[in-house]
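Only one chain comes next, encoded as structure tokens, the form predicted on its own.
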Amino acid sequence: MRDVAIIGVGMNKWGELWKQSIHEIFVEAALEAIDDAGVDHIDSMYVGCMSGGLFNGQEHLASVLADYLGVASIPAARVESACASGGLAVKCGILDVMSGASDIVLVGGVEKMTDVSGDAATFALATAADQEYEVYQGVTFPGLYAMMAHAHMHKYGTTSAQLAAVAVKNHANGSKNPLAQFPQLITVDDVLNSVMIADPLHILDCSPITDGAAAAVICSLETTKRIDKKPIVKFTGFGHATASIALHSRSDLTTLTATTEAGNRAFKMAGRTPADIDVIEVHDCFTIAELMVLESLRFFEPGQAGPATEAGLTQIDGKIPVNASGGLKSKGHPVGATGVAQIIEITKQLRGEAGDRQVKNARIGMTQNMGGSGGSTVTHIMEVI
């Protein structure tokens, strides 16, 4: 099996992109990644997209996007795993290169979520939950994560102020990211006084509805060494796992078993532990999610991620910088693109190209991209060589 490196990244500014189609925003990010890589062709393509049909009335995205990109003859596939679709597209591309079937692969993600009403977007997102036992009963994702938050609060004493600290930290990071959807600074009081969406989650505890795309070019390490002049970022480990979608099927609402398993697999493949990671991008679709992910990946003991965040340990200059990009909370969350954007942020951090949000001496990075309320997770570990 061949080693795989990332040689090009591209991402547009995320937000409400009224004047662009889903095809246009994907092509914009893809061309930027190809230009950054300095390659004159790609052998295959994988695109993460959760629900182009419900958001845009467009399925068969692999063919459509390859055509609009001008590479219609190559093998292309659309990948879906709810909000983990982008991360899974990256994994598929890595396996393609590792196997030798392709040498240069474009991995991307895209979602255009504002072409429909808020109610329609809520319906589309709810398809990532258990339809018969959760959605039919009227529960939404804020409701599901609110139940998880209440369980965490009851078991560990986690507070609303600790949840708010996640949002405050991520907005501070996002204020340094020119591509972020909501780069404004906020305070703990702003979060606690914002509209309650699903107790205990306020609107500023929730990631937004977003349009956006992200893309990366990956290839064999041998090819990278031949053509890439930038610091080489290599994939050293990845993990992928699933778990029960419905909350009632879980033995413990305060942990994410798919995240733990995907993390363990990535750590084992890379020969690393949480203590080795210099910077991590995690799936903070809600503030409680960031805390639970950090505990499930063993960066903190159960119940300790809240106090650690409140104490500043997850800030850019802290013990383990988390979501230097601003995370889903500030950068935005076009669900199919999120996992690829995490890869882009870690690439920039390891190259030393993250500007004002650069983590000092970052050499090893990790991403964690999660579907639904934790029913699927994809992790990647990347190192600069």
Partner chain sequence: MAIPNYWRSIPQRYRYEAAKCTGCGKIFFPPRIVCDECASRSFETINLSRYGKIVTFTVIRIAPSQFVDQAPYPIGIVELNDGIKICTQIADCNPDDLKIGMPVRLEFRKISQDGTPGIIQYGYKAVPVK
Given for the second form:
Amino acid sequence: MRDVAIIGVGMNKWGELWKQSIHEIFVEAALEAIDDAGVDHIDSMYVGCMSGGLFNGQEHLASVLADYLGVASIPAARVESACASGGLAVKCGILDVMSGASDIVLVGGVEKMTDVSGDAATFALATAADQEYEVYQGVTFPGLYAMMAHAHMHKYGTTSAQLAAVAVKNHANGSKNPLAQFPQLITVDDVLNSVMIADPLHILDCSPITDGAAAAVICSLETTKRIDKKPIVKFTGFGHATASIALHSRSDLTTLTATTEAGNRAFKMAGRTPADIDVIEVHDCFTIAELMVLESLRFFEPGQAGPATEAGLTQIDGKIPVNASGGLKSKGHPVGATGVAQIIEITKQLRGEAGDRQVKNARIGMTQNMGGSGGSTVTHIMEVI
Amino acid sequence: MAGIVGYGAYIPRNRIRVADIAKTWGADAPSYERGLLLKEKSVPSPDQDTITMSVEALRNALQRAKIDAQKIGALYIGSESHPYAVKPSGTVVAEAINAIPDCHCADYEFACKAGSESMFVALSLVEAGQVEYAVGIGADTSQGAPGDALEYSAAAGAAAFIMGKTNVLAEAVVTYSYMSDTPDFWRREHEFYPRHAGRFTGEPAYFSHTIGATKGILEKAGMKVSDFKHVVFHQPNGKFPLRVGKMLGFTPEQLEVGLLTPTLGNTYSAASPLGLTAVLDIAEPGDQILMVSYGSGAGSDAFIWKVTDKITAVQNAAVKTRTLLDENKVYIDYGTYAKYRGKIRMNDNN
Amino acid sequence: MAIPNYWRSIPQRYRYEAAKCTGCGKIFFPPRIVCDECASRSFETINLSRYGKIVTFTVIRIAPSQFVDQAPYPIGIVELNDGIKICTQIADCNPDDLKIGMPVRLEFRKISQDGTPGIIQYGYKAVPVK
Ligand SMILES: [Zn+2]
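Moving on from the form predicted on its own, please list the structure of the form predicted together with the partner chain.
Full complex below, order starting with the chain above.
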């Protein structure tokens, strides 16, 4: 099997992009990634998108996007794993290159969420949960994470202030990211005084509704060397796992088994442990998610991620910088694009191109992209060689 | 002899005070409270309707009857607030208790008499040997037009009775019904709130039929007023049953246990059936009970029940009606009440 | 929910019918046709207990449109006495009084409706047991 490297990244400013269609935002990011890579063609394309159907009334998206990108005729596929669709697109692209079927692959993600009403967006997102036995009962996505948060608080004594510390830290990071949707600084009091959505989660504990796209060009290591792109950022491990999408079917509500599994697979493949990781992007769709993910990946012992965040250990200059990009919380969360944007942030960190939010001496980075309330997770480990 | 082998009640926990309704409409609360002998009424939550209350009342009845629901051969629900204009309530309830598919279902409507008529038909089928067990339910989430006198009383509740011939708790000694065409209260198709004919609902309607049915059943049974430990009349308000009782020669003590309206309101099809559940909750073996319903339009069904020694073992097998009425209640304001009862004009997107 | 889907799940929503693996005894709600514990494909139908306790809960304050008239409403995960966990609204309570571990009972309630002209969909909600 061949080694795979990332040679180009592209991402537009995220937000409420009223004037742009789903094709436009995707093509913009894809062109930037292709230009960054300096390649004259791509062999195939994988696009993560959770719900072109419900957000835009458009399925069969891979062909639409390939056509608008001007590469119609290449094999293109849209992949879906709810909010982990982007990470899954990257994984599919890696497999394509590894197998030798393709050499240069565009992996991207896109979600255009503001073409529908807030209620319709809520419905579309809720299709990532168990429609028959969760959504039917009236639960929302914030509600599912709120139930995990409550269980976590009950078991470990995690506090609302610790949850708020995640949001405060991610907004501080996002303030240094020119592409972030909500770059403003916030305080713990801002979070705690913001409107309650689903107890104990306030609106500032939640990631926003966002339009956005992200794309990357990946290829075989041989081709990377030929193009002479430096520094070379290589994928050294990836992991992908599933779990019950229904929260109530899980034996422990305070841990994310798919994340643990996907993490273990990536660590094993890369021959790394959490202690080796210099910078990580995790799926902080809600503040509690960041804490649970860090514990499920064993960056912290169960129950310790909250105190660690409060103590600053996950800041850019902390023991393990988490979500230097601002995370989903500040950067925005265009569902299908999120997993690819995480890959872009780690690439920039490893290339030393992260500007004010650069993590010093970042050599090994990791991403964790999660679907639904934890029913799927895709992880990647990337290293400078 | 056939009779009741299981009974159960259900009352939503929300209450609104008559005073709070009166305040909204600028009416004089004390005169309503005195005039109707009505302090407060039950209000269903948005997630409760005639069907949900029927299921819970019947589950309580099954806890007392301890029978296999598959042996229930007929299930009838009387209500003037079936959730669907077309589509049975009974099939939902039969599914919920697993009485399907070998079961005859029908929904009845006869203003406030629909509950007792479902009991009458269920009892008759058992007496005729057509089915082993039959269920009769009276349930309503009644609506009164905003500001109308009916709004002060229209309430929600359900009572379910399982009729059978073995392990009977209360034998049906005699039944008698009394009917005429008397248009005192009605609701036309597609109308949201019912209409009534004011004071015409009194003497020629409620009183005439209740008295007619009572006299008729006493004559048919060869019994007299003093033979009964308890009597339950239809109770559209607190005042009518007391007055009709007095006119017929019953004492307040005979009416006391079965008179729930002052703190429950008028539960329409469930009114006299719920009164009967409250009586059965405290009845002693040998007690004789007279129950007379009234439904506008108009008619009364009368039953004489004789309590057996089986009653004491089941009274605590499910929640008692007085517990439902007196405990675990919460008071809501008129705004919440209006929201719960769909009285607020909403955007048509849900 | 689409009518055929709702109709198929009536035994679960009304009567709490579950599948119990005849191989290892594991209970599945809703029923499955292969056991994830022992790979058995043989099941018997059982009715779950109506009683259980709250494992976790939240209060939904920003509700989907079909639940707006009930907001704010508590919803939680309830472990029934059979050990099966379900997601359900917790009705007839003051949210401030709810606690993890609190005993509850399932009641038959309206869950939602397909607008005022459409069908009414019923199911279970938990209510605190005194
Ligand atoms: Zn098994």
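Only residues modelled in both forms are compared. Positions refer to the first chain, counted from 1. Think of the rigid core as the biggest set of C-alphas that the two forms share within 1.5 Å after superposition. It should be emphasised that the depicted structure is a prediction, and the values quoted were computed from it without experimental measurement.
Core aligned; the single run of 3 or more residues with all CA shifts at 2 Å or more between these two forms is 228-230.
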